[in-house]
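The chain that follows stands alone, in the form predicted on its own, written as structure tokens.
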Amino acid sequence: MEHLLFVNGCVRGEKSRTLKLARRFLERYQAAHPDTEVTEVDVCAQRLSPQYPEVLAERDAVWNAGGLDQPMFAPARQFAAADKIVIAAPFWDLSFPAALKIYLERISVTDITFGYDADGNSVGLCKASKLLYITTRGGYYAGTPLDIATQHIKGLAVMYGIPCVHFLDAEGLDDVRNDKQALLEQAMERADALAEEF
């Protein structure tokens, strides 16, 4: 059975125009793929703690101690573990908000999502193929230096070792000039478009 791993860094909840968005896509993508299974980490009630000084030592001894099987790593273990991944978070001050942030750090544990090779190069150790990252932004940033979230997700990929990386967007939903849900509805189309493929 391939498992699916579900990031939900959607801080507004169900109201999240990216929730609806990642939603409509894994409906479809269950519909076509019934044998996976999808598990959702909803970063907002996970509540990991930042990375904060005791929070590290903490870590680096639990890590030091070779305890990577201690409930401190269990969501590096997950993400390394699935399949498939799907992040979905909303464009935040041109990256993503915070607590996804604090999420992608605390599954960046060597020896789990990556580790070095014999000549200290990094070397990615996620088991999946595909990662797609669904987002929504009320202006145009698309492909623009101001469009950091982009970038910080493709090299988390290359470092993960995760090969395809897929990006689902919806743009322009807060131009008063645009018809917000007709822009949805065109992205919605292409969730279903890429469901298929994925």
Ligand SMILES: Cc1cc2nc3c(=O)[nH]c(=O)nc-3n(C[C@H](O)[C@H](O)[C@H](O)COP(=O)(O)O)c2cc1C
Given for the second form:
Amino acid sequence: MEHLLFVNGCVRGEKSRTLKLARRFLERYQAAHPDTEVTEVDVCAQRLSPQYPEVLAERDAVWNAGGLDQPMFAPARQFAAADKIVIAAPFWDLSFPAALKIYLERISVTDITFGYDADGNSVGLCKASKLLYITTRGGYYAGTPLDIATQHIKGLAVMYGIPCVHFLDAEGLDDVRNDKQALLEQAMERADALAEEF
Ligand SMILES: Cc1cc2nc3c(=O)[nH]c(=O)nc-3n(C[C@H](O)[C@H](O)[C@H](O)COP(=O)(O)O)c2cc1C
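Next up, the form predicted in complex with the named molecule. The previous block was the form predicted on its own.
Entire complex below, previous chain first.
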């Protein structure tokens, strides 16, 4: 059985257009890959706090005591063990919501999701062969230097050792000149095609 981890960073919950796009992808993916088990992590429901000094100090203490198997690191172990990963989040302020950033900081744990070789080079330790990042944007940023979210996810995939990264988006959803429903429907069709090959 294949394990797909769905990291849901869609702050507006079921009203989120990004989540609608992600749900469509996952529905089609499961239809095409019936032996896949999908586990969802809702980063807003977790209410993780930022790594304030005391949070980081506790994490360092547990890590330095060799506690990689402790509950604190369960999200990192879950992320590292997934066969495939789908992350969905809206485009916020050129990036993604802080709740997702906090989750990514929490799962970025040395010797679980990434590590260092004998020469001090960073090596990825995640099992996943593929990662898909799904987003929707109010304006148009794809392919521009202002799309920090895409750059960030690409960089993290390298750090985690995930060789293949896909992106699925819908843009211009807050542009008054656009038929938003039509744009979302076009993205849904791209989701269907990607679900077959992902
Ligand atoms: C806090 C916040 C920040 C946003 N920042 C941007 C932005 O920088 N650029 C942009 O094009 N759209 C921005 N938007 C618009 C969203 O990207 C757009 O409405 C998106 O479709 C929302 O996704 P959702 O329906 O999944 O919540 C922002 C929206 C919010 C609520």
